[in-house]
Amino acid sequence: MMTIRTLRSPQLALGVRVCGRCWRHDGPRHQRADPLGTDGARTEAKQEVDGAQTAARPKGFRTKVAEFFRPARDTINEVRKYANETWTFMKRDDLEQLMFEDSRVLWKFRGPEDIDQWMVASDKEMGGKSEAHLTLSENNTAFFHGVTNLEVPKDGVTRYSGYAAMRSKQQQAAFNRRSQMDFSPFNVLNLRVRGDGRSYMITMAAEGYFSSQWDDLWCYFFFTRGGPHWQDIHIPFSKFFLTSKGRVQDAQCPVPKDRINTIGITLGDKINGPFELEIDFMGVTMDLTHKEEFAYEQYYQGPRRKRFTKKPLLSTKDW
């Protein structure tokens, strides 16, 4: 039977015992002992009532003012970040160092903050059974490990399976703009790895001007010999070949080193089983002995269209 006290207190309507003096239920001092015991349903109902009361509680003046000025504060922070980026670019304190710099370390995996700059992927995202993980090893290096499984998911669409990849996250500038890496002063990519004898592939994605270029990747392979010894790998930028959606393109072009978005490592050697790759660092260098500009042929795409294809109606020869 509903009473006036029950209507005044929704806690009593839900069966929650509250203090009769102050009508509170949020503190142990004000709660009565329930002789019948408090079951899970009554506890959940009490939590729902608490959440509803908290949501219905009017916000204070300071909270309203903080919420009102939060967009302006975020905008001011982005403007400061953009001003610092512009000032750093105009100041060019590192111009002399950039001109005579022969090497630069991009990633030196020494802590969790370095691992957080990368992401992993595998065919598990589309129904496959491969797994990939990127953790920090006991030697304070990046440990890329997992299992590749060539079993194709039975969805009627996927034809190939068995790959794992790790890729660096896109760098962000002020106002959520994408920031690119500039490797113009360098011509060689360096890695120090310790693998399991399987072959891997280095991939680089560049900023494209058109949507048809968003799937373009420049790739090259490197091979690990296994064992406990470290292996230094040097890959010239001239060796990278252009692919799009996993297919090598006939029209090849060099890597646009001035607008690199991400760098990744992919495993897809069509082998079932576990894999382990330990990475110490990744960097770029300038090798003055390497003179090659591009290692692949650039095929002639056919006759170019002339500007004027028709003979003018009148010429000096007809006079």
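Source: prediction; values computed, not measured. Here the rigid core means the biggest group of C-alpha atoms that line up within 1.5 Å when the two forms are laid on top of each other. Residue numbers count along the first chain shown, from 1. Compared with the form predicted in complex with the partner chain:
- The Cα shift for Cys253 between the two forms, taken after rigid core superposition, is smaller than 2 angstroms.
- With the core held fixed, Val65 shows a CA shift of 2 Å or greater between the two forms.
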The other form holds:
Amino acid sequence: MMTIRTLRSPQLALGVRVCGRCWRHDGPRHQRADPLGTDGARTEAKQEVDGAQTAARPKGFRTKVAEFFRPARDTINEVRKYANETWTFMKRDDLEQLMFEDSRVLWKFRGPEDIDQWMVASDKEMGGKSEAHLTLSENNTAFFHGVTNLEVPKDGVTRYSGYAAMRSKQQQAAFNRRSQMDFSPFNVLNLRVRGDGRSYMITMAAEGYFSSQWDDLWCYFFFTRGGPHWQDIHIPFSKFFLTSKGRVQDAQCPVPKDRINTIGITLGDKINGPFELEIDFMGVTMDLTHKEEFAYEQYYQGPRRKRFTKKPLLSTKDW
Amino acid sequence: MAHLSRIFSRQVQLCVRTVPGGLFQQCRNSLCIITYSRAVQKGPVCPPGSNRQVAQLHSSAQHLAKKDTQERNDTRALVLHKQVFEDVDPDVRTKANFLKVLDNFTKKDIRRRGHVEFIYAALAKMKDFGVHKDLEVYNKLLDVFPKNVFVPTNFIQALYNHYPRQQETGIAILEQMEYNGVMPSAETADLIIKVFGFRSHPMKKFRRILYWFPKFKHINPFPLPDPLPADPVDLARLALRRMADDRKAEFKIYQREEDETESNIKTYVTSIQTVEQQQMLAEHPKDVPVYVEGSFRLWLKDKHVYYHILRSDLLGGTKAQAMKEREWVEDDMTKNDEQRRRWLDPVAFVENVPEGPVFAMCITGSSCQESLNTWIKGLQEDNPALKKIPVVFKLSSASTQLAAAQ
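What about the form predicted in complex with the partner chain, after the form predicted on its own?
After this comes the whole thing, all chains and molecules, with the earlier chain placed first.
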């Protein structure tokens, strides 16, 4: 049950597609039922396109040689990437910046490069009717828009619906490892947005060692004013509360700033209708006037062990 | 024999008898059985466990049911729990009638047979009756549970999830309260303790609600009154004040719906303009046109209004306002060196999206040309400079992008 994600097969390191459950084979043996039926359509279309071209010609010697050496070539590329990373890490060119910087701009949406680092999801994956799109607006800013629909998909299991989300893509290091973002010098998240009056939620996913932590998401709400003026939003990291699979957890802890995988913006405010959110930039700041470490109680909330309490062998209480 | 009697008692547990009365219509036998099976396949209101019981009932005891209905009268027919709610006329689906249905159930049987399924049906129907945000109704729904029966009396019962289906139902009631933003009261706590005991799952859920709701109740920096005003002019005032974000902004109603106008369309025209915007409009060069752009959508809770803005293109000499830079700078090295300050605090120096200024905003009942003309005429009285500036109308429907075109 508590699977440790670091023990991975060589296939994953070299980018070979594997089944996410057992990491051995690839393909549909453990695949979940696909409500939209898009997987079948995709593979069929691909077969059509590829079949026309590849069915006629047999593989030549050059292609066979290239295919034979491809794993070796991929490995060498990954080794090169890894060497590059290690060298950058050892050089520490950015040491002065890390020591003195007060803020960092994470994404400045002025062109398609930063938009490509984000991906969009909505309840369409589970058969819902919401739509969400992330495009470049006419002002060269990120434009997250779509429609939320509260109609619950009729599969007998889902109870609520109507959400749309955008999430930053996972950064990758050499050998397809996940690389995290480090915000430990900062304590406030900044956004400049122009919304339509609806309330959104910022979510941060951190790297977890155990499988029970893989769905952990630290969240907080932000409210848009609406209207033609831009709005600056500052959310300290101490305000983010821990949720897992959509449920707020009892045992709260502050977001681990040094190992954040993704940041996202979600909309799930139980309203049927279109939404529009324009994002200028997203950054982090160190605000020395903000002294709060964590906004929620962290005391132990479990049962009190009165009987059968383990006493230490040697008590140093009276020394 | 024992098997048959068990099925019989299950039959009574799952169904409810129709009560002849002025409010309810008589149930038709044949339709009930068919709708029963179809409804079961469609989407269960009851928890999944009861479907198995229903299938058993249907296949093995159907002959019993038929024999039953032949011998007895209409009032002992199979009826779904939600049928009791659907029998209420759509015109009279009020809180009082909802409570009456609950009362009928509680007074009928001291043992409250079938209360789990009944409560699930009631939860599903609350929105129809318009009581999904009413605390009193949720408390009455918790009152449907029999008291003291589900409270564990020894440590084995406390250990092993005592009466799990009933606890799930209690949690379902609290979850619907949480979904609708209803804050439970001390009476809710009393009821949960009487029904399930203090160390139960519904009580844990109640304590979680009591912890988290107050944390998030006042975090909205743009709060709106609850309920929203019904008068559209009041709603427009709320919306415009929210968008202008200036206490000294002047909110004006240029036309009300009742006013006599030349045009056929009778609507209200409201506008807002801050002092700075008035000054900027006064300084605006006379040959550069200003644009009326719209309509854009603004959401206020679950209602939306459409607004138009008066803006112009970006002029050469305007000063870009960046995010407020940190005022205190520590060392001499950084104090005079703007390059270094930019390097240290890039967030404060992110350049603004180049956009022209906004001079005023308006909300009209119908976003039609005549109402916008009225708005411009009203603005021209307050801003004499506007009489000489050419005004261009760039109207589009709100389904297009929110971002104002450059």
